[in-house]
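Here you get one chain, nothing else, as structure tokens; it is the form predicted on its own.
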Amino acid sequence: MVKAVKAAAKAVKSPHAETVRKAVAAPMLEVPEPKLTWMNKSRQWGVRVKPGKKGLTLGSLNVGIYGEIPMDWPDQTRNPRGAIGRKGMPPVGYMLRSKSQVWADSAADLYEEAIQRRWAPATDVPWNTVKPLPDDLERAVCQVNTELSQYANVEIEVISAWQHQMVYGYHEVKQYLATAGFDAARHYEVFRKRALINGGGLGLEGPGQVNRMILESRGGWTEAVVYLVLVRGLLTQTILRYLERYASNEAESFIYRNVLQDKARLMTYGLDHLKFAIAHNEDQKQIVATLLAIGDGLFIRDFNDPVLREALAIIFGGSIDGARGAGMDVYHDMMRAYISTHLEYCQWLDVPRRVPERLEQYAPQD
């Protein structure tokens, strides 16, 4: 009781006491009568989407008018597909407003797979399996991971730069690309960690001609995809596949295997998108062929730089001495696999393609 009296006395002396007294003495604020006019605003009411075997997936929501995905999306606001737009909303100014500029039928499924197959470099990689390596081998591993981290950083930048230019009518693509950007950030992280965990460090910056080619693509997202997937993406995927075979420990094997899994999704999206773009634009096939021909020169500049080639050969051969024989043989085999797959993808897209003279040694022999 004594405590309560003291607390009341303290409250009376508080600088806020007068404000409280006035608020209590004032008449009650009038609450406006709710209009509820918004309750009748829906383009389609009564929708009940049932979860399937894989749960309530992003793609399963495409029912009724909510599954109508037009070839052009003139609405430049952030209005969700299927909602009623509010009049007078200022346009955001999206650059990519046509389905053929962004779409891939696989986008919704790739989004689901990406969020279900997340992995964390900090805790999922068995870092304890990394043991000291011979100096030449450790330096080679660190150099390769340095360049792979560069590739991942370019992916982060180019995906984020184009994603925000896409209208909300094609949200499946925007959502998948959000996961692809996160994948790239994870790859940047994990490659740096491998370079810094075993007494080594980051190596030499790569020549970066293809990096600039991807980042400076200004013709549209489809142009960026040509370089990001058909050129750089496929080469990275091929390198990772061979690195997994020649991993020095379980940690490296885990890293390369899981990054490959993530890269496969981006490759699938890219190829599906190019196929869709070509099918809906009569000039797109030749545009892709021209872009590849232009890109050959910059790709060859990177290819002529010996740093990545030598580092990979050391890894494949187990040492500098091993690189001179078996290591270079494996490297050449890897490049043949890259060129062969690249040509297969171009054939699937029905894009005419000629292997540049500098790379003809790796072309399939008829």
Given for the second form:
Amino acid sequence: MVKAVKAAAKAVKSPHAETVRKAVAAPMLEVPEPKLTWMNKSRQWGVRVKPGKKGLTLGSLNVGIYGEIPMDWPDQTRNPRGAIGRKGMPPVGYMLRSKSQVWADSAADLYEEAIQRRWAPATDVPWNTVKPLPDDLERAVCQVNTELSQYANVEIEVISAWQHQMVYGYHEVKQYLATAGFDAARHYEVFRKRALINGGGLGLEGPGQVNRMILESRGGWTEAVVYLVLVRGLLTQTILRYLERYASNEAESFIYRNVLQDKARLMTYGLDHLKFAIAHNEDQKQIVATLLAIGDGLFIRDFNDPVLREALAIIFGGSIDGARGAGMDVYHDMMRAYISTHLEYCQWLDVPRRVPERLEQYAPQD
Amino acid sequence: MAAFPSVEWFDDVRNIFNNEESFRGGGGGQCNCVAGIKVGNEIFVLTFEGFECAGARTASLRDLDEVDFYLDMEIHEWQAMIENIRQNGHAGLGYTLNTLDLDRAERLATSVHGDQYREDLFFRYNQTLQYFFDASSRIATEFAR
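Next up, the form predicted in complex with the partner chain in place of the form predicted on its own?
Shown next: the complete complex, the earlier chain at its head.
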């Protein structure tokens, strides 16, 4: 290095030559002896996790001190769990620092599952099976896909708005939610593609009362999960199941089936998290019940909007004529399935729940 | 030619399913669950581990307590599904697992324990389960009447 600088100083007759000569004379360019003191900094050394039948999974890394996941995580830096924090790091200002605010035991598995079971709308969907449909049916399919893509967009915004508020102590949840956001992006993409592939186009924007309710839920992530999973998520899941049942072609069947699968992971996370939150917070059960009761009003406003109902009935009935009879019957079946599963989930969570009067027609008779 | 339902039939399907790369992508992938199959009064248990269906065995009614969920249909309903899959190379629109689940008054996928978390594995692994039964299109099946 020093030789090179000397050579340069001789060779170059530049205005900087004097500066270079001074630099060579002074010790300022010498490389200091490495101290390597960081090499002894580890809270637990000698860890050797072996890949199992499922590979080297995120959950399998939770061994020794790396598997210690405390109920509270006061560290507000980006220090990865298990690493030694530096002194004097300014806080990032995470809002969610308690395990009961974010945790689900299934998060690490769901993360792996999402990575494993990904699919690509561009190439995996058998788009060649989409054939021209009667105009009324195509318009209905496009309208439903428009609203579903809007739902997916809301999901992306809600998840990303809360994810960065979570401390790094519960990285499994942050990582899983990163995949959930990506899933939602894929859903936005695939519904848009279905709307635009067959001579139709996007339809009318949905009424959006529930969207606003989820987006503007400021109480905490758990509170957002109540709306995102127990209300919107379950309704979307039920709609997808019926859309798969009444798909016009293999492409739609594949789309709805695979979105359903992705959605099932978010449902699992949500239920698992709510169960955990309820088990660790005395008031949480009642808070969930209250939120659901408040949400009913906005849900009913969306429900009263005829657009989605009519479009779904046309798909289920195969045409406008079919919608008037069989289509609406299937729509009512779908709503009964939604309310019934919603009540099952609430019962599983031990959350008291009363079906609002406007929706009583869909409540199980027993 | 293996008869449905039998362990031999499930083993033949497993053999195809476990060796077909395409079932590991396109929404398929690793699957970890224990699924019961109820064909009338006959019961089988399938164990899915990683990319494979690791085993199929006969079981008793009591074994259904232990599985994550089980698929329950009468023999003629299973036969209709398997024949449709054989004709199409995969389940046609009226015979996907989700459709069969919706079309039945009593659901296709159910459980004894009622644990929502475990029951929902049916939806989380739906495409893999569909690929598994779709693999039966590549074997000849004999039905015991």
